[in-house]
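First, one chain by itself: the form predicted alone, in structure tokens.
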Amino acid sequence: MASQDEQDPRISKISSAIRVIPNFPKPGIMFQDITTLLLDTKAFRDTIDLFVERYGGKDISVVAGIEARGFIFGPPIALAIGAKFVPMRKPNKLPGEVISEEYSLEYGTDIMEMHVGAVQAGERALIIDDLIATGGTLCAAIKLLERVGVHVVECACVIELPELKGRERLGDKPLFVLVSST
């Protein structure tokens, strides 16, 4: 695995705390496992420190996590820099009125959600998930909020797959992840 910012030597660290599972979950795919990085104290804490370094002082008022584990890595992220997490999440796990966003898989669609008003018009917002492959799921979470008012400033994410060119669907958006698996 190759990173973004080959100086910071917390990259390397954080890239072989990140266990690869072949053939799940399914024949071909290679699973990019967090949880053997969630298991390293000082690879946590490093990816954690890294993001809120390039987004502290940038004015960030919202940091949006992609369920599921967008909820393990926005939290602490926006608590640093000192902004609020709206959560995204699957359709029918929020309770109260919510707006939606349908977007396609490869095979079929789904649907992703937030409460209504947990956002402003104005707002800024850094939307966060642990990984990007086709990037389907980040597309779907900028339109939510863009049609809203909020302006995403950034979409970032631990891991990048990038022969799958989701970076290509985000359009102008800019991107930040911190490994880029080979």
Given for the second form:
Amino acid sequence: MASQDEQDPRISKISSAIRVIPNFPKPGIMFQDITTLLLDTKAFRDTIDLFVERYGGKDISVVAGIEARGFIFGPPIALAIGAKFVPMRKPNKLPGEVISEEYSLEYGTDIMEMHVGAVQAGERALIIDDLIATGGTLCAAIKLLERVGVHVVECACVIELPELKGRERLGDKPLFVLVSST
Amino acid sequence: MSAYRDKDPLIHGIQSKIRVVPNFPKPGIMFQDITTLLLDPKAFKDTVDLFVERYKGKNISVVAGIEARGFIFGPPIALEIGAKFVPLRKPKKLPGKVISEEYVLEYGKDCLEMHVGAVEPGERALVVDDLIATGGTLCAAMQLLERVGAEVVECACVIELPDLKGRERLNGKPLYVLVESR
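Okay, that's the form predicted alone, but what's the structure of the form predicted in complex with the partner chain?
Below, the chain from earlier opens the complete complex, with every other chain and molecule after it.
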């Protein structure tokens, strides 16, 4: 399932709470700003509820959230479904032993890290971020989890930018989003 | 003030889940790693519940969380007490109009930013972070909120490093922590 039915009144309120900022961080980019959603207590609550309704009772023991905006949505979902929260971070932020996955950016590469021992082989995981654009970051997160034997059940984002074809980049991994922004 | 007395068994459980990583990010620093707490759904929930119990029904309409680990604890608290969540971020991360507060580090300076319009004058606010060390970041956070006319009711952290005297640096603002680490 790609996204929630437009008739769901919660979705339209969530969508309208998201602010679009032109030319950030560079000219030509229409930035999808979720901070205004976080200021709307009902819409933020509804956002979390929509994910919890989908993932509760599905034997998911891991919610992995991508730094930094995945840290905002991931933990409330994890707490509600009884899963652990695993932060996926930029390099040199996590103390102790980590595994790293390099991924491509438009220009150059970046690295994502996860703690060794945070997850066990066989666990079922969700990956959460505020938005999927090209899918590069989500792919790196999928790889990190799969490298240690975890089954990634689904990637979940508040917003998708379908023109950037991130969904295709995820291959066979399902993607669930609340709002599609063209 | 720290949580103690009848909360002792919960506090002990939370404290036991925090991992100390020596010599991170530099030699001589004993890093208090809360990621292991997040791997224990019960302990993570207890952590959030202790803050929620303290702040629910106190007419707090803003929970400000400091990037990035304040993003993990702040939103679940905000959602439970019916407050908005306001991310306080490093420079150039927030799109649109921001106000900035510079603060002093051990070597050099840093800057914390908040969105213009996120908070109204007269609102009652909490500031949340995973840990208070010297108190520099929390001070900058309080300044941002007070500059726009909000009342900072309390600063709340999971961990305090009392030897670094952060509590004194808060200039009389109350500080509530769950765990002290010497």
